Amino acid sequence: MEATPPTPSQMLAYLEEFRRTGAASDQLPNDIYRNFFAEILAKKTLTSAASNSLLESFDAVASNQEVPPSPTDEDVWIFGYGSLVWKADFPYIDRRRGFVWGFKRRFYQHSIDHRGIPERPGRVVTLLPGDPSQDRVYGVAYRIAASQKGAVLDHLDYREKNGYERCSLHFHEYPKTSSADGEPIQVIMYVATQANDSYAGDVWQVPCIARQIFSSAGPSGPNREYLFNLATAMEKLFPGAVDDHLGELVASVRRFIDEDEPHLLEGALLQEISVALQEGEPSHQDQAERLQKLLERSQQPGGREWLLHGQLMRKNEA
């Protein structure tokens, strides 16, 4: 059973009762944490949220439209290698699994509009040049009807506005279909080059990226959700395919969640509770209102990551 959030009156009554008993004031932050914050924030956060129904129906349902337009020679194909793999929020008339040669997928792009915010950017993927004969990136190609491609490309230009540019290359189906003649498909994809303002620079070490993902969230949700969704999609759509960078990040972020998140959240909340008790007017009513606002913020989307980021910054400064 989920914990029921306290009401402002319950918070006020607790403060007044604590003062009335004459308990040591230095114990108050710990008692408030234990009684009002710990149970609510102890719930595990999402570790994998890619839609199983979407992935399981991939080959059975080729289009996301009830009556898709008929294919024509004027259609275009869009290749997705990040969130587009599981979140195609545009109309398409066909989709296929496959890969492109000569690239490496890396979490080298800051996200300030989807999985992070300007003051706390997250990390998302882009592609780097690799060995044309060895390196391949797996993803999904979507066929866009000629009558819909203008609107879809405008939508994607906006969605990928934070540093991504269009380019064109060849896409190879996986697994190869007997009906195809083996010819690759010309696709459009979006790549964030090293020249864009949100490129992450030389902070490429997996532990650093993992910590950033672990403590970031944005309008589209927690950064960890993006990472785990991508890993789940790759595992289900491309069994046996290896992406060492993705696998190392998943393992590192899961370690942060299992080993570090509980005590980091506790430390962050104890710090914020102490501040709420000390700042402003000393009345119990004011303290109760500040504590209630802290509790509400902690439970809002991105609240957990806000606490984690702040605590990690304090530990770095110590």
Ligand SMILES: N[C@@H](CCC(=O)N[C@@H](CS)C(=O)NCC(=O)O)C(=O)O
Second form
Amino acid sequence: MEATPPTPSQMLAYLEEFRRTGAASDQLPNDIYRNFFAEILAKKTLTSAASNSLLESFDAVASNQEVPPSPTDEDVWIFGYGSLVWKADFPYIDRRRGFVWGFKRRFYQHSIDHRGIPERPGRVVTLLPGDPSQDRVYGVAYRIAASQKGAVLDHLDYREKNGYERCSLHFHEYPKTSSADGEPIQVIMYVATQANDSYAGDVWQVPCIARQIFSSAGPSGPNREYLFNLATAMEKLFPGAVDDHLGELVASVRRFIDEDEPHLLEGALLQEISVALQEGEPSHQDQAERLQKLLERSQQPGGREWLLHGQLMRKNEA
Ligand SMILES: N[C@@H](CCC(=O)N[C@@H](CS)C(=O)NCC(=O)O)C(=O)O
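Counterpart to the form predicted on its own, namely the form predicted in complex with the named molecule:
Everything in the complex follows now, all chains and molecules, and the chain you saw is the first one.
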């Protein structure tokens, strides 16, 4: 069971008691870390996606609506190859597994509004032009009823507002369903081209991208969750399909989490505790309040990534 965080008065009492014992003051940051912050480290971080209800029910229920509108010739199809595969937060009346030709999926787009923030962007996927006869990108096509099209496209225009633009192309079902007549489906897709301000393709090395994902979080959650959810979705929906870029990133971020995260978090917390104790000539009350704020910030959503990013920057500058 998670320890309850100390109250400011408990933190103050601890500081005053420590001073009374006359213990060496350079021991105080370690003492405070061990007594009040180490619990944060103990919280198991995400290393794979929780099972996703969309994926579990993929073949069971085509629509996400109790009573979906009837199909019409004016319906549109939206193709998703990133978060749209595992986060369909809009009404659809049908969905198909499949792929588009001539593109490669890469984590080459900075995210400042979903999996990162402007001062610490995360990484999300976009599509790069590839070989029309060799390169294919697997994903999911969603049929949107004509009566719901306006609202859904407005919603996606907003969700994809950071650099993505609509385009239209052919989608091929896979595996083919008995109902499919083999004809490709015309779909709308959102792609962030290399001309947009958040295109990050100039830094394309997997370890660099993995480090950015490992230490980023935004309003929609940790960047690692985005990566692991996409990898899980691809494994479940397209078993056997190989996406080297995605697989290498998952392995690299998992290594960062397993091998580096504990000591990076400890180093970051000791640094932040020392700063909280030293600023000016604070009273014990000031110190206790600053330590309390640090404890709260470390445990908020994105707190872990804030600590990791700061420690990675300090290591870079050292
Ligand atoms: N257009 C892509 C979506 C790309 C993408 O993932 N966009 C981000 C915006 S930066 C998003 O919607 N994120 C939602 C989230 O992170 O939960 C797709 O077809 O899946």
